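First comes one chain, alone, set out as structure tokens in the form predicted alone.
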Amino acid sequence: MTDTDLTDEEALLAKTARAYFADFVDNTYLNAQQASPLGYEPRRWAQMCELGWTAVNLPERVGGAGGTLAEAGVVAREYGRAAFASPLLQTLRAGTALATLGGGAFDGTLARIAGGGSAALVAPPDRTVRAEQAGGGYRLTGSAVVEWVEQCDDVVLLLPAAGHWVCATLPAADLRDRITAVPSVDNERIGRLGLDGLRLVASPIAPEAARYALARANLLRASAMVGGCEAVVEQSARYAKERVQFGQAIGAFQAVRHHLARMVIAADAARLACNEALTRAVPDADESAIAAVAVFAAGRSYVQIVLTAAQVHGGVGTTVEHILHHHYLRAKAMQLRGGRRASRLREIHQALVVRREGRLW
């Protein structure tokens, strides 16, 4: 895999990301985050808000670095290829989706990230919370599983009411009570926040400037998925380099060749598709079918190479021995928390060939 499809800053931007990972993650640092009480290192999440990671994306204004989507969509691709836990990910979704939202009602969560803080986007894919007017402002209904929810500093709740949609930001403090920890497939934590009864003031958002804000931050998970793809690729072809049976590396066998090559397939599809919905997510761009199309190959190829990456490691990849269990599990984990695939192929549909949004076809 090469970043010949970077620009010289996005180009630099991964290979520092990309050694930074290298100098401490591996299968035994991994495990033992994933043991330990909180998930993940307050000492390396300190390390990437200095580089500016979690606000590389955010305006100027509130103290972030001013870059693009394309940009954060870097560091989060790092972050999947290291299979790196941590409200890294999320803060970034969280952050992207308030700043592409912008007006300035925001700045004051924005700015707290760019200092250093975390956040959790509560947006479920399948709707499962909804916001019904009630006096002067709003009453939720329904309950979500949000990664990292319990662990973040500000909650951004971005909902579908009747007609438009709300948004609003709380202090992750004021829903403790409402948080339940959960198991998660994967290393990345989850809870499920109940949010019956809850009532807030939010602005009014309109349905298109929601859609919208959702695709670009849910771009950033395709761009770890994407991440997750390249490693486990060129995991696999130095495994089958390495590997020897009956006196020669086991990717001389064609049956090998042909699993790498499915594999190298899979992960091409899901960068060229999230590559061209980076460039294309500019702000006001309002055109959100190219992402949805992006998160749903990330999603497919990520778990379609893990599966041959299993074949190719004849299993091993699957135990806790091996960094590639990580793969495995987050594959599947992430793919699930973009919601039912019908739903996501639906919403294509009404996107490509009802709205015809966009140049995709």
Contents of the next structure:
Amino acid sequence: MTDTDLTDEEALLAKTARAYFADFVDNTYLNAQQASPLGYEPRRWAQMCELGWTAVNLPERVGGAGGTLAEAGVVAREYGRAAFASPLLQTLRAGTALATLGGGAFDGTLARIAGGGSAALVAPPDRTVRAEQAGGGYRLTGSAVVEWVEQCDDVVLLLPAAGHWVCATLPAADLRDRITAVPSVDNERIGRLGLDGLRLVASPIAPEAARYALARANLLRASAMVGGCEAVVEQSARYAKERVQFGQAIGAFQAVRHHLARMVIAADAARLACNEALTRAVPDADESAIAAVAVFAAGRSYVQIVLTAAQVHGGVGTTVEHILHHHYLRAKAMQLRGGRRASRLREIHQALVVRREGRLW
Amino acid sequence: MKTVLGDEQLTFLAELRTYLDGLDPALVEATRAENIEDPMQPRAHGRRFLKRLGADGWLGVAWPREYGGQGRTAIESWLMAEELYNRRLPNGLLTLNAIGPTLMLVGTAEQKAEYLPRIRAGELEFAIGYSEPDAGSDLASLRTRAVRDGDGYLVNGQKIWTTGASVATHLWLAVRTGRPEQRHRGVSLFITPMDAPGITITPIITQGGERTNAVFFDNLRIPASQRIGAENEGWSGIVTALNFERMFYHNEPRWELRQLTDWAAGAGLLDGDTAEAHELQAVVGEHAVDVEICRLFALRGARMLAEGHVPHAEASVNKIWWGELRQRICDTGLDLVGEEGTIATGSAYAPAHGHLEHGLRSSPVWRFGGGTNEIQLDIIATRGLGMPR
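Form predicted alone done, so how does the form predicted in complex with the partner chain look?
Everything in the complex follows now, all chains and molecules, and the chain you saw is the first one.
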């Protein structure tokens, strides 16, 4: 089934991005990058910046393209579809959070991103980092596991304090001593950032504004997971038509067909929720609940789909010689980066059932 | 992304809500009670209610103006059906949203003139005569025969699971006119009044308390003018009607979820900070996600129809999600209630007014009615992904 709800501009952007990744990304390439010292190719990073992807939805005043969140979502989707790893998604998320908070306070960082810099967003979903007022600023406690925190130029901290939130940006170089590189389940690089005792100068942000900015940033991860869902369903369908057992393609067996159909349902659920949220998470229509639904659905669907895809592919799908293994590992990792399942569900319950957010509830 | 629900649609919804709020409360209450007891067959109050809507121009909102509709899109039609379901009021589901649109596509000028105005007025109610004891999912194997007899046909045989037959005015009937080995190429579609001589209806009561029926034909005579489409070519009409039908599953699970959350709120569990409350909040949270997605699936179908596409695999996705979710909400809802969940509907002590236990008893039908979910999965794999048959 094909997307019918992309605008012409979005469809063109999706086509360009898909063609770009298809030109060089395959399993061999992904394996080589994963084993490389940096984890990604700076040459490719420069190309993606040249194409304007890191700044697609940043304001024009900082050098961005002034596009929509949905356009950034389209870029993230193709990134996820290719199982490509680099600071791209993190930079998109960091830039989106800062641009959403707006007000010009973060224009310096945004301009650096638009100029080709990379940034990592530190906003642990289960609030493992807290900011407490101390003197004229804030004192932090806790730690977080952050993608690409060691490799990025800037670090954006968006953290809860007492009754409000704070946001600050720091050069990553200033945090070097606090970062411990740790191995990641998937091909995105991660570092553990210890923040105990770090002092920050930051202005307070209303909880609703912080929640909205985070919802938009997290939607980009949801969109990347949707791309992963689509790639794995397509790959599995192709394999089921090619692989012959008992004298016929395995896709002719009802047991296999039903697995594939369940994968389609899961992918459709994730995509529809994500697209709806990308459309609705616009200024003056603060609907964070549908964004939370999209993030949850994308994570659940991506994991469900890779688990089933491994079954459809049999042994060939579980080796490092097959691209499926990257999706398999990325699915759970990307889902976990959204935090604890029960906590997210309780937030959704609070938003949808108790507060009755959303247009039709 | 393109937005589907624009200001025009939301204005329509607001107008509809104002209209429904202004209806005679006694009529609405009686209709609601009847509908909750057995939603598949509007009876005395439901028929009065639908006629009221028809007289006020609120039926067939997506029908073209030439057929007396409002000429709106499938989006408005979907919004209306959802709003009506949310109030547990009948929406003329099959007759208005499947039979009417199918007649517009495959009916003759005379058939359209005869039936469409009366359907739109809420006067007619169709029952669907597809299933037979030996032909359920395998509709192409149906055996009830129509034999040419002068300017008409004589029909003999039996249908089963003909829900609504005892209250319907008409039957939308699939019969064999060709040889059995012709399979779906030997099937014709007919319309017959339910009170025609030769039709006998016997009730089948389900475990949920709803009534369905067996229908017997003993030399039932149907004029040739009541054949829909050419002889032996009724299959496309069946498929068209089924696609419309599957697409018009709405957000019923939202109603079931509300029964669960109202019960939890009444029991003081919804906002608590205990381990038990946390478990319930997580369970309800996931159902809420799935209810939102249910709405998006139905809305996608409405969008496709509005754009002139017929959803096939998409309709099947919708149908599976809907049927499984309703059942799951009732099942896990009763898990949260515990022992008291065994008190049956009708008792003042039944938690959630018995809606969850009544729902669970009724729920098997949701997963196989309108085509089993396993058949839907096959449709998704073959039509959606191109798997070999």
